[in-house]
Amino acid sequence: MFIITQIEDQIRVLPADLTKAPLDAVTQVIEQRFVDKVIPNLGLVVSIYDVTNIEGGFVYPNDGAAFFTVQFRLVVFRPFIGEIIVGKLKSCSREGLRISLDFFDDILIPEHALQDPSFYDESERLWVWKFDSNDMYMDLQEPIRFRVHSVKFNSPPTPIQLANATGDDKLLGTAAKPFSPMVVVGDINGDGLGCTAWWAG
């Protein structure tokens, strides 16, 4: 679910922070640019692993700011394809599932890839799986084992396409259809897949 992966770069240290050392101000500057995003094709930046090469520190005329080169780890989240993980079920909606780690949101289990047969109630607005003639509802909240089916990394909309955007797409980047610049993809739709609660014991 985790890789560390190195990175080189060139980082502008402010004139106000070059009182601290050099290990202290490039690592708050790598924190603020780096930490919970989502580098494209690579994952979700959550941590600093470690700084691992420091170099440089040149001031250039009209800036004050110091620049310096440096190589650094950082702990990405970035689930391989077949991993199964266990999170929290956020919301459901005739399009399937949205699931939760706490730290990322955008899981999706599509209708196609939920346990067959399930069906979507409207009164309750949740999804059920039909078991022997069982209605088992997936709740809210409720852990839920699932599978990665892929990951999806999207550049965000330029100001032509939201211009020449239609229905829903209008929205995109607002609170009502916010832009998500990483998608895992994900199917329940196996032995030992869905609410746990299914499984206990």
Given for the second form:
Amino acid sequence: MFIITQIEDQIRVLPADLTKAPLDAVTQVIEQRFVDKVIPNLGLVVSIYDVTNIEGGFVYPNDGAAFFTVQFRLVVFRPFIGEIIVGKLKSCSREGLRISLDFFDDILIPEHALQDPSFYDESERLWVWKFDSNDMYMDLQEPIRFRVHSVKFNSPPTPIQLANATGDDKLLGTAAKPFSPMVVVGDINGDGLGCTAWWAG
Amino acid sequence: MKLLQPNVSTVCNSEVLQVLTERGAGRGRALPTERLAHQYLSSQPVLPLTSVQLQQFFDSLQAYRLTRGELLQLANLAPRTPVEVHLVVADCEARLGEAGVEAVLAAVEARIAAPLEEQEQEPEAGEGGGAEAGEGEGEGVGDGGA
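I have the form predicted on its own already, so could you send the form predicted together with its partner chain?
What follows is the whole complex; the chain from before opens it.
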């Protein structure tokens, strides 16, 4: 579910950091700018793999900072379609399940992609799979195996969109469900999918 | 920002775990996201593998002509039951058949699956088991220091 991406960028090192070795200063800036951010249509940057090339270090007029042209490689989270992944069930709602890999929380399993037939139990607020008259509950924090159906990237809202958006709009987001730039949609309809405990030896 | 090569290569979870450990994620030194990724990858029932061990695992399954994606998923998931192998390998009946599935499970068991909590550490998994114990010890020391 991870890929390596090679990027070239202008890295600005603050004057205060110029006493450090260029590699360390540049790595620090790359960490701040890239790690834990989503690169559109690519994925979530998880870590720095390595720095392959540092050039430059020019200081331009009116700006005390040094600019380096750096080529580096990043570890990016990008599951491919059809990949099988195991994550933890974070929350249930009428619309479906929300699964979390600790570093990435925006994995949704819509209610039509659950095992057939599944029902939403209002009292427990959990989804239940009725298999051969057995009630298989999907409890929170359980490991769930799912198949990746698609990866969607949402572009951040422009100020005009924000101004026009009303109450419930996904663009606005809430404290509980902030705007997600990358959403992985999965499905658990099939043999071997769903709670790992259901299929264990 | 220029994407020189958006997809240099796909990497296996074990390799990412190696990278994160080198950055200090296991000892509480790296960025929060890296620590969380390290936490997730460590919680999977797969031993932390070196590139050599990974390559040996792939070589042991060469006869079955699995695609790169399938080999990668097998290395990430370490299936213990036939149903999981069927999930990963497309057209499993035709390409692998029962014997093939057994062979895949055996290779996983011998080389990459983390020992189950109830079982004793088996001698075949000695090399991997040693790595697991070493990793666990390193984490314990880190926690004690912090």
